[in-house]
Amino acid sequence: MRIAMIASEAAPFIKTGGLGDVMQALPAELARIPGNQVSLFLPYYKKVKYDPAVEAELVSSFTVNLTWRQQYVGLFRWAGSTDSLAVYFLDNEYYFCREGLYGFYDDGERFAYYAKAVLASMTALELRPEIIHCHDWQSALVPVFLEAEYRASFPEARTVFTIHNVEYQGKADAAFFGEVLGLDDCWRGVCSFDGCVNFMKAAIVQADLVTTVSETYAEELRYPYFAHGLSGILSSRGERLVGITNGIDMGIYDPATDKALAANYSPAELAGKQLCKRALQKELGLEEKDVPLLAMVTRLASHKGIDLLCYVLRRLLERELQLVVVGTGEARYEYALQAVAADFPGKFSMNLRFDPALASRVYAGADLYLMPSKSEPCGLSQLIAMHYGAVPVVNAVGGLKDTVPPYNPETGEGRGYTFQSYNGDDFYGAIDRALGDWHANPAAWAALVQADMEADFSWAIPAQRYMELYCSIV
């Protein structure tokens, strides 16, 4: 099958979080099916354009129109691509030379033309994609250039659009429509939503199918809490709103190879991770002793459960353990983790910054790992953790309920400690309970362990959940 990926980000060339993940992986395991012609569509930022690392050609050059604007496209395909795989980059300095991703003023306008552009690029290379997969608001004008401007390029197209979150649609004040996208009027009620133009809201309506990125989250999104405003419009799509709970590449995140580790280790060999712990616990500066390690990756924003997080943490650096939280985000949390930890040195450890090997150090060295959510799509966090051993706590929404059954210690069913309400006092619970569990029964815990990290999250089955959609819509 012919299949393109549009995104505006994917790792290892650029990446700001889950996305970037899930696109550097998606592609590439779709890529493996036989038979299957994957191009991926990518902006060509300053960071990626004069990366030395990052090599690429000149295949063509050309200009879109947004309304009155005529703007140049370079279309630069990678170095590294095959005939299963092939990476694109679509350049105009204009709109991508820039420090950074996105939160410019522009972004509505930049991602509009990146949506076009995306278009001309595929005529340009003759390109005829059987799906066209969008990811997120930066991609969710493409359904409807398709099908305004340029169907007749593409016959046989049908669209898919996975949101990944919600939370960030691609919003612009009306006047938008006519001074930027410059469609048809007949197109105004497809692209506008609540007085104002939403890119995400017309990909819901245009595309043939919406998917996001866990069973769970696809139910939630047809309540007002979790769909930020589209509840109905999510709802209305009925059986063609599907959830796929996304993968880790357990080739990248693999603690018997991570370089990163202080020692290498497997489910059948846990010894290295007691030394992982240690070497954290040296590098941090914590006490080097044998208490329970629990940790956080996370951006330290609302929606992660950074406030339930403040409202435990004294009485939870009370008890016999030690904390380990990395990260930057709202300056409120960065200014209260700050304090906190200032009172207690030795047990623990803020970071505030981005920093890949340390996380896996992290993963490695942790023996609980937090995640208590407002909400959470999918979560790769949790995935990362199980599988370098890190047993986590989460409260069950979205991906996470999806990923995390509870534990069972009667039975040893379940893969870690869930809360069923948004409340510190049952995120404080959930962590209790298993604390107590790690002390009262060694060998529990290490079986507990070794299980999550036998656990396949790879992107295989995922990926085979995308192909029996894309074939239902072909």
Contents of the next structure:
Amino acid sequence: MRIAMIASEAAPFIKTGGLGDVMQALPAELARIPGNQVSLFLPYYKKVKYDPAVEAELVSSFTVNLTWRQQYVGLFRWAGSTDSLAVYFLDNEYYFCREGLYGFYDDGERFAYYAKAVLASMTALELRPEIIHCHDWQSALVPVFLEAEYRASFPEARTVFTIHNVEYQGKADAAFFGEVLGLDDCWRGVCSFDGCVNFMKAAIVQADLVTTVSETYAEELRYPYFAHGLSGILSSRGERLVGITNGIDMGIYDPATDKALAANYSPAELAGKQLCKRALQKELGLEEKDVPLLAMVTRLASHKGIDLLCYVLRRLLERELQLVVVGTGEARYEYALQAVAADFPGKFSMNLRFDPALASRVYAGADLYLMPSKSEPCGLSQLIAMHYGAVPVVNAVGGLKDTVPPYNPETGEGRGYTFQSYNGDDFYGAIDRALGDWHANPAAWAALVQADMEADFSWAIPAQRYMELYCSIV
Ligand code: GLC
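Form predicted alone done, so how does the form predicted in complex with alpha-D-glucopyranose look?
Entire complex below, previous chain first.
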């Protein structure tokens, strides 16, 4: 099958979050399936364009229009492309040669341009994708422009739109419709919501299928508490809104081979994990002793549950344990966490940085991994944590609910500790149960760690499910 993937970031080229990981792993996994030809489209950001490690050659250039604007598109093909997986970068220095990816005053215009530029590029390449799979609001206008202006070039193409996080919808004021999109007025209804232009809403109504990144989140999106205003629109898609839980690239995230670690280990040979814990304590100035080590690697954003962490923090740190937090984000959380860390030297290590190698060492050194997110479409770090043998403590929402079934010490079933409402005392209670089991029965704990490490979170299963969905609409 010929599949075009459209996104705004993909590792290893450029990544700001989980979307970047998914866009690295999913296209590669689909390309491994015999008979598939996958083309991945990305903006040619400054950081990618001037990265000496990323070689690409110019294939073609042309312009696209957004009302009176006529904008250049340079179509580059990555030198590492193969027959089954080609990566294309769309060059326009005015829109993309900036520091950072998002958060500019003209993001709406930048990604409206991007949607058109992708369709024009596929036309120039004479790609005939059967599936055009778009991700998040940055590529959400592709299904709209396809139908409104490019249908003749792609008469057979079907569209899939995946929501990685409904919180970011891509909104612009109503005038944007006429001033930038330049679409026929019959498209105004599709593109508008609540008096604004709303990119994500347009894709939800226009795409042949809408998916999201876990089964539970697909259900949650039908309710106002989770849907950031779009519950009505999302539930109107009925069975055409489907959840497929993400995987992780188990080749990249592997404690048996990870070079960032002080020692490598596997489920059969856990001794290395103990060495990693000691090494981490030493590296971060924690007391080198055998107490439970709790960890979080996270953006310090409110939906990640940092309020709950702040609420339980001092009570937690009175106990015999250690805590490591790695991440940056909202200033209020950075200040609050640093202030507490100053009161608990040797016990609480607060690391205000984004450092993938340190993150690996934290997953490897931790006994418990905390993820009290208020909502979590899928969540990747709980999967990495489990694969590194850190037992998760999670709020049972979205992908956390789907990937961390509650542990039952009586039967040994389950993978971690869950709580059921966004409440600090319930979070504390779940940690308390985990600590109880850690102390009570080391052999059972080791078996839990082993089972978590052995769980299959690979992309093979989700990639198959995407294939089934694609087949159901082509
Ligand atoms: C977003 C979501 C996260 C998900 C990721 C990849 O970052 O917030 O839960 O795992 O996308 O789909």
